[in-house]
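Let's start with one chain on its own, the form predicted alone, as C-alpha cells.
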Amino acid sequence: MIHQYKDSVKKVDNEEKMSGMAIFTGDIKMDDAYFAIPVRSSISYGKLLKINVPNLPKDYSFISAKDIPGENVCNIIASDWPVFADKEVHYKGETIGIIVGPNKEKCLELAALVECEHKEFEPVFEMVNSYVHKEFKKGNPDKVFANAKKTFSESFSTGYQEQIYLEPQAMLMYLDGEKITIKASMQCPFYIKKAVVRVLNCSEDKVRVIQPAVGGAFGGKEHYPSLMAAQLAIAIVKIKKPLKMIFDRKEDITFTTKRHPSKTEITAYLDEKDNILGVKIHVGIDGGAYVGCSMVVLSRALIACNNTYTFENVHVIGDAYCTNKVPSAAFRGFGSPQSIFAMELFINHLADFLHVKPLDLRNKYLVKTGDITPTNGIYRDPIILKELMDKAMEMSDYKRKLAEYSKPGSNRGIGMSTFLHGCGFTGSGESTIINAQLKIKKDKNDIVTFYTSQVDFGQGNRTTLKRIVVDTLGIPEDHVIYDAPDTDITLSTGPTAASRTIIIVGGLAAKAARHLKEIWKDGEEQEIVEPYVGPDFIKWDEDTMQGDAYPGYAWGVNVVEVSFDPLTYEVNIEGCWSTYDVGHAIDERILMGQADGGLAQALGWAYLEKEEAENGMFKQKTLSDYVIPTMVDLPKMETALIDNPFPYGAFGAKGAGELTFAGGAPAFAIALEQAIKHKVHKIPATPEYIMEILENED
C-alpha cells in the first residue's frame, strides 16, 4: 500500500532527477576546459624547502603559492588554512600546487612528476595539542563538586564518517569577460564567492557563483569547494582558460574532510541519596592539520553536552586538537552527535552502577519547559518529549521486548535515545554574522519571484520553501517561480547548513511573502527584501558560551532492536521506530525521506563505517573498504510526528535535517549492550571491537 503522506506535493526536481535529466557539474561540456589535478605533499609535517618542477609541454602550466595575488588563505571561519602550502606542510596529501592543462591523463602524469623536497618534523596524530579551548559552568560546580558523597566517572570515543554523497567534490569554472563564473557541487555559494574574492584581492562583482544540480552533501560540501575555488581563481587569472576540477571516489575520500572524530569523558557528583547534584564533562574532537570550522562544532558539541537532561550544576571544558591529519569540519550534526551519543550512555551506565532502571533515571533529570540550558538559557517552548518517549515505546512494544531480551541466553537487545538540536546558527549568529535577506519581487503579470542562497543538494528545499511562499500568498503555483541560488542575482541567505533553512530562510519566505501580500496591487512590479531579525531574547556571548544557544530546538526519541550472533560478533538491526517533534512539517514526506535518511546514515557510523587514519593516512579509500549500509543491513523503519507547533518558524516548523541523526548511535549501542550483555564504550561497534569486549572482559 502506498503511503498517502499529509500536506505533501510531488517534488520541483521530481521529474529531472527520475528521469536522468539533471545537469550536475560534471555533465556541464565545455570544449575548450582545461583540467586541473593537484600535487600533493608526501610527507606529514615539515618545512617545504623546494618544488622541482619538470619541464612542462606547451598548454601546461603549475600553479602554486607564488602565484596568488592576494592571501594565502582559505577563508573558512578561521584563517588557517593556506589555499597552497608555502613554507610548511601540515598533513599528508596537503596541496602544494595544480597542475592544469588540456589532457587530464597528462595533467595526472605531469602531477605525479612534481618532487617536493622537505625537511621533515616529527608529526602529532594523538588528541594532545589542543588549538581550541572552550570552558564554561552552570550553577556551582566547584563547591558542590567538593562536597559529594560519590563519583561516577567515564569515556567515550566515536571514529571519522565519511559523507559518501552521490556526487564527488566538482568545480567548473570560466571567465565571462573578466568576471569569474563558478559552477559547483557545494552547499554555500557565497562561501565559494569570498573566497575566490580574497586569494585573488578583487572587487565581489568580479565573481558570479551559480548552482548546479548537486548529488548530496551532509557538510561535506560546506567548507572544502571553497578551498577549490580559490585554487582554481588563482589559475584561471593565469591562463584564462576554463577549469574543471572533479574528484574520483578515492581522492574524495582520501583528502577531504570527514567528521571529527571525539572523546568525550563525564563525571557523575552524587549525594548521599544518590541524587546527581552535577556533572563535569570534557569534550576532545580531532580538528587535523587546521582549525577551519572546528571552533563552532566544537561549540555546538559542548552546547548539546547534557542532551535531554537538566542538572543543577555543570562545568563543560572541550578542546579541539591539532593533529597532522586531513583537516575535519562540517557533518550533519556539527558536533552534537558525538556528545549525544556519550551521555545517553553515560546515563544507561549510571543507572547500571545506581542499581536503578535507567528509563526512571532518565525521567527523572529529562528537561522540562522553564529549565536552565548549561549555557543559562532557558528552554521557552512546549517540551513534548515524554509524549514522543510513550509513542515510540508503544511503536516498538519496548517495555515488553525489554524484559524479555534481559533473560539469560538472549541474544537480542533494544535500545532506545532521546536527544535533540538547536536549530540555526548558534547564538546570535544569525543576527550578527549572517545578517540573512531575502528577495522576493512580482511583475506585471502578477507572477512572483523569491531568491534565497538555500542550495537544494537532495532534502526539498525548492519544493518546502516555494511552498510556504505559495500557500502565504495563496496563488497557483506556476504563478511563483524559484529558482537555483546565483550570487549576482540573489542576496545571501546564509548558508545551507546548521538546521536553519526551514526555521530562518523560510521564516523569512512567509515573512516577505505576507509583507507583498499586503501591499499587493495586480499588475503592478513590486518587491521587498526581507532582512532577518531574530527573537528579542536572544542574548549570547561567544566568548564565554553564556545565554541562549539557539531560538528553538527540536526533539527526537529513537528505539533500535538488534540481534547478534554469537559465531561471527555481526550485529542484525531488526527494528527501527522514531518520534520527532519538528514542530509543524510543511510536507511530511519529504520529512520521512529526512527521518529514514538521517538514522540510516547515523546506524552505519554506529556500527559499519570504520575510517582509520595510520601514520596521517585513511586506510580505508574505496566503497570496498569503507563500508556503509545498504537497503539489506536496513529493517523498515516507522516514524511518528507529534505536532508542536514553534512561533518562529514559517507555519511553525522547526528544523529536522541534523535532529534525525543524532539519536541513531546511542539506540544501537544500548541495544546492543544488551545484546551482548556487556558495556559499549566507543563506535564503531565493528565485529572486532565487539569479539575484544567479549574476549577481555576484566
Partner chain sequence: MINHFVPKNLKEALTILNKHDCYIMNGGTDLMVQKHVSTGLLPKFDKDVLYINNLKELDYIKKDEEGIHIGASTRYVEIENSPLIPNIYKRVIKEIASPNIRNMATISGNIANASPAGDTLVPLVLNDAEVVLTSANGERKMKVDEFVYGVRKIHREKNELISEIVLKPQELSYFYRKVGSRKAESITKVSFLGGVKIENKVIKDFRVSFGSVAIKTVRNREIENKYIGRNINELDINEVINDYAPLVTPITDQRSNKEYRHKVAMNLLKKFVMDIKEGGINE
Second form
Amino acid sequence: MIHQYKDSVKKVDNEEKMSGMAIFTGDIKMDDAYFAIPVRSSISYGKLLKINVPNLPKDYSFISAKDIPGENVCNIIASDWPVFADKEVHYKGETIGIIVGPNKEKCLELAALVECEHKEFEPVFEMVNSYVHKEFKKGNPDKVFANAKKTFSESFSTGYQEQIYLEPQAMLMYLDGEKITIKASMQCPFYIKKAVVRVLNCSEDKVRVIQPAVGGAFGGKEHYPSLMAAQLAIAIVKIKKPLKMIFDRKEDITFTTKRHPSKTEITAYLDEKDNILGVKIHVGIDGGAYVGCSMVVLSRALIACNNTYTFENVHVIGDAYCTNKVPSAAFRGFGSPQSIFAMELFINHLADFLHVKPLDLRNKYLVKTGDITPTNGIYRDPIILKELMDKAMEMSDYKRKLAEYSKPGSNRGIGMSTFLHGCGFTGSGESTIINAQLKIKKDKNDIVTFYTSQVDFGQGNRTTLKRIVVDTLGIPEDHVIYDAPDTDITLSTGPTAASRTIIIVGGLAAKAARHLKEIWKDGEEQEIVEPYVGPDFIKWDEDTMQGDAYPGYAWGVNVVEVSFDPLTYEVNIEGCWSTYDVGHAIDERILMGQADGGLAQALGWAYLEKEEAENGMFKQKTLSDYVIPTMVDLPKMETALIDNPFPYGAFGAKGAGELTFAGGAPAFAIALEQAIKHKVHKIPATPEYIMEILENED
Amino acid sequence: MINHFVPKNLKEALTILNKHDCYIMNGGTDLMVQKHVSTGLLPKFDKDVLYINNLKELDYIKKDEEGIHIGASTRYVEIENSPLIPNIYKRVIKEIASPNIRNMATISGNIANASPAGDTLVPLVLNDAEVVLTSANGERKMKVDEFVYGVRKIHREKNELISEIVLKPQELSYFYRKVGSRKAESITKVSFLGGVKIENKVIKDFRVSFGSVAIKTVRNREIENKYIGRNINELDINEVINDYAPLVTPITDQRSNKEYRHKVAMNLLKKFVMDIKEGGINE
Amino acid sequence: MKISFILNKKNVEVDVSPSMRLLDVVRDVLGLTGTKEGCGEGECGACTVLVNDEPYNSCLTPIINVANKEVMTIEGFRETKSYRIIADAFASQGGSQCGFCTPGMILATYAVLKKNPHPSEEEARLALSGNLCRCTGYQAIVDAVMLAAKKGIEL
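Having gone through the form predicted alone, I am curious about the other one (the form predicted in complex with the partner chain); can you provide its structure?
All chains and molecules follow, beginning with the one already shown.
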C-alpha cells in the first residue's frame, strides 16, 4: 500500500543517505591511519602466564594491558570488563592486545603469531553461577502461595540474538594536537569519552568524540564501541598515529555483544475457583564472562515480567549468570522481550490448563489504570489496551481465523500478544544517573542552534527532535540548526538507548525551546541550558526494586498469522497486524518505520535467527549461517496507532523504539502452537525444533 | 609468486593450463568468498589463478540432437531467461541465492565447487547431464554424477577446464523441494528431486536425487531400476523408504542437524511416492 | 595489470590485480564510498552496483570480470532522472532509515523496475531478496518500489 502521511516531514538525512553522500566511519579518508588488529584468547578460561610476541618490524607495535596508564577497566555500567585481558582470560575471543601498524595484511599476520601461555581452568558455559541476584515481592506471596489449591508451572527459554546492524563496528581515532579525537559507529558519544578518560586517566578535555553517519545499532553499539575506544586510546598515546579498527562481518558476529539468552520459570498459584492468586517468576539471563550492563538488563526483564497483567501477589526472582562466553549486552528491549515472551505464552498455556479461552483469561487480569505495578508503583496513564486489542483483532479478522484454524487438518495459526514498554531509564536513573542537560542558543540573526548527544542511527530522531524545537518555537525549519553530536560542543543529554530519546530528550528539547520563546528578544544572542527534571511522583529504590520504575509506559498489540508445512516443518509468516499506543506519534512515517522494523527483528528472533554457542564459541559466524529475514521472509505489515497523548512527553509522545520489539516473538509462537497443535517453550522455533516437538510428543 | 592469467581466448586459456596448476575463476561467487581475507586486501590464493568469466567463446546456450549445451561462463540469469532450458532447471535456479548472485554465478562454477549443498547438482545428476572437459590435448565428456566424487572433489585434470555442460532433456514429471535456512539467499539444508514417467499406471522411468545429505548428490540406479516396470498400485512406500534411508547420511553442522535432514529427506521421498500412486506428479 | 571499464558513464583505467574486488576498486582506488560493505560474502547487497544494468554484488566481483563493461555506482546513478523518482519514492514511504543498505537498495530497485516496470508486491520482494535491511522490516521499501513503479522510472 502506498501511504500518504499527512503529519510527516521530510527526513533531514534522507538525501545524503540515499545518494551515498552520507559519510560513515569507514568512508572517512585517512590514508596514514594505522590498522589495529585484535589478538584474541584461544581459550575460554584460564590464567594468562605469558604472552609471546614475535619480533615486530619497525612501525609495528603490540599494545596490551601493560601499556595502560589508567585503570584496566572498560567503563560500562559494571566495572568488571577489562580493556585487555591481563592476569586471566574469561572467554574465547577476549582481547589480549592489539597489533597496530601501517599494513593491514602484515598486522593480521603478526597478530596470528602472538601466542599465549596459559594455565587452563574448567570453563562454565551453562547458567549456574549467578553474579547478579535480584528479588522483590508485591502483596503477600509467601502466605497466599502456601494456601493455594493448585499450581501450574512452566519454563521458557530464548536464544542469543545478534544485532546485525548493516554497518559493522567501526572506529577511527586520531590526535588533533594533544586531543584524542574519535569518529565511530556508535550510540553513545559520552560513554566512549568516559571510557577513554578512565583507561588513560586523563582529563576530560583531552578526548573528543564526533558522530559520523551510523549504519544501524539496535543496542549493539551502546557499549562495545567503548571497549574499542579504550583499546585504541592506549595505543594512540604510545605511538601517536591515527588508528582505525573496522570489523569485518565475521569478526563482528563472532566477538561482539548480543542479546542475553534467557530461561524463565513461572508458577501460577490458583484458588478453588481457578482465580490466579499470584505468580512466582524466576528469570535467568546468560550474561557471559563479564557483568557489563547485565544487572540493568536483568532489572528490565524482572520489572516487565508480569507484562500487561496485574496479579495481586507476585514474587519475582532474577539471576544474571556468569558464563565463559562473549559478554551479552544491550539489544532493543534490554531484557524485557525475554520475560514478556515467557509471560505471554504462560498465560495462554494456563488458559488451556484451566479450560478457558486465552482471551478471557487475559482480559480478566489485563492491566487497568490505577493498578499497582509488580514493583509497587502505579500505572498512572490512561490505559487503552482493550481498544488496541479490538482494533488489532478487527484488522486481522482474528476471531474468524482463530476459529477456522482450530479445525483438525488446518496447518495455519493466528496468535496475538499484548505488551508494554517502560520508557526511559529505569527508576530515577534519569534524574540520578544521567542528569541530561540540553543547550539551546540563538544568534543575532535569530538562527537557533540546539545540541543533544542523541545519535540518529536510522530511527529518525535527528528529524523528530528538530521538529519538536521548530514547532515549539513556531519558526521556519531552516532557522533551526541541529547537528550530530560532538562532545566538545554538546552537553550530554544521555545515551541513545532505553527508548528515552523522544520521551525524555524530546521533552527536554520542547521545554528548552519553550523557555527560549518566553525570553525571546529579536536580534539578540541568547542561550539556555535546560536541565532534566523528572516528574516528582517518580520514587524508586534500586536496591529493593520498589517504586515507580518508569515515567511512562507505551503499549502494543501484535497479531501474527503463520502457515506450517508438515513435510519440512518450515513456517511461513502470512500476515502481521499491529496496534500501538505511543502517546502521540509526532511523525507517523518515522513511527511506522519503528513499528515494522522492531517487529521484523522480533520475528527473526522468534524463528530464524539461531546463534548457538559450542564450547564457548559461536557456531554461526557469517551472514549466510546467522540468517536474518530477507524481503520474502516477511509478509505485508499493517499497523495502526491509537492516539493517547502522554502529559510529560513532547507533544504527548512516549517512547517507541523498543516497544515494537516486545510482542513479535510471543505472537508468532502462539500462532505456531495453533498451526502445529503443540506447545512451544523455546525460541528460535526453527524447523529442527518443531520437528523435535512433534516427534517427541507423537 | 602467484600468477594471475587473463587469457584472451579459450586457446590461450588451455595453453596456460597446460603449464600451470590454476584455480579457475569464473563468476567468483564461491571462490571470492573462500579466498577472501579482509576488507581492502586482495583475496589470498595459494596457486595461480586463471580468469575465464570474460571468454565470449564460453558464453552460449544452444541446442542440438545431443542435448542443450551451456558454455562455462554462461550465467544463471541467462539460463533462467533462455527458452531452450528445460523448466526443471529454471525452477531449481530460481531458488539459488539471490538475483544479484544469479547475475554473476555460473552453473559450471556450481559443479566445480562440488559442495554437497550445490543446488544445480541435484537436477544435473538426476537428468544425466554431462560436463565437457577441454584441454590443449582435446576434450572428454563425463556424467556430472561421476565428475563430482566427494566434498569439493572433482575429476578435473590440472590441464583441463570445464568448457561446457550438456543437459539431456528427459521425459519426466518432477517433484522438487529445496529446504533452506530461509526463503531466499538460503544455503540448502536438504533438497529432493524426484522424476518419474508413467504410462498406463506402469512406471517407465523412476529417478530420485537428494542434495545436502551426503558427501555428494545421492542417486542410485540400482534402486531406480527395481521400480521401473512396476504398476503404481504395487509401489510400496515403505519399501522405497527402506531402500533410500541408508543412502541418506547427513551431518550436523551450523545450519541444521542430521536427524532433521534425514527426516525431511524421507518425508519428501514419501510425498513423491504418494503423489505417484495418486497420479499426481505434474511439475 | 591495467584494466579498463566504464564507470558512471566515463572510461576509467585502473592498474590493480585482476583479483581485486570491484568493491575495493570503487571505494579505495577510486574513492567512491557510496557503495558499502556489509558482509563481504554476497549476502547483504549493501555493495550492489549495476554492471550493464544488472545488479552485482561488488564484494564478490573480481575487477577483471567487469573489464570493458559498464559499471554504475550510486555516485553515477544519483545524477539520473530515474534516481530522483526512486529516491523521492523512498523518502515518501520511509524506505531509508540508517542508510547503509540504501544506495544498494536504490540501485537494485532500478534494476527491478527496468526489467519489470510494474511488478506485483511479491515480485518486488523476490527481486530485492538479495538486499538485506535491518531497520525497516522492508514494508516501507516495498511500498517505495510500488510507488516508483506507479510513477514510472523514466527509462
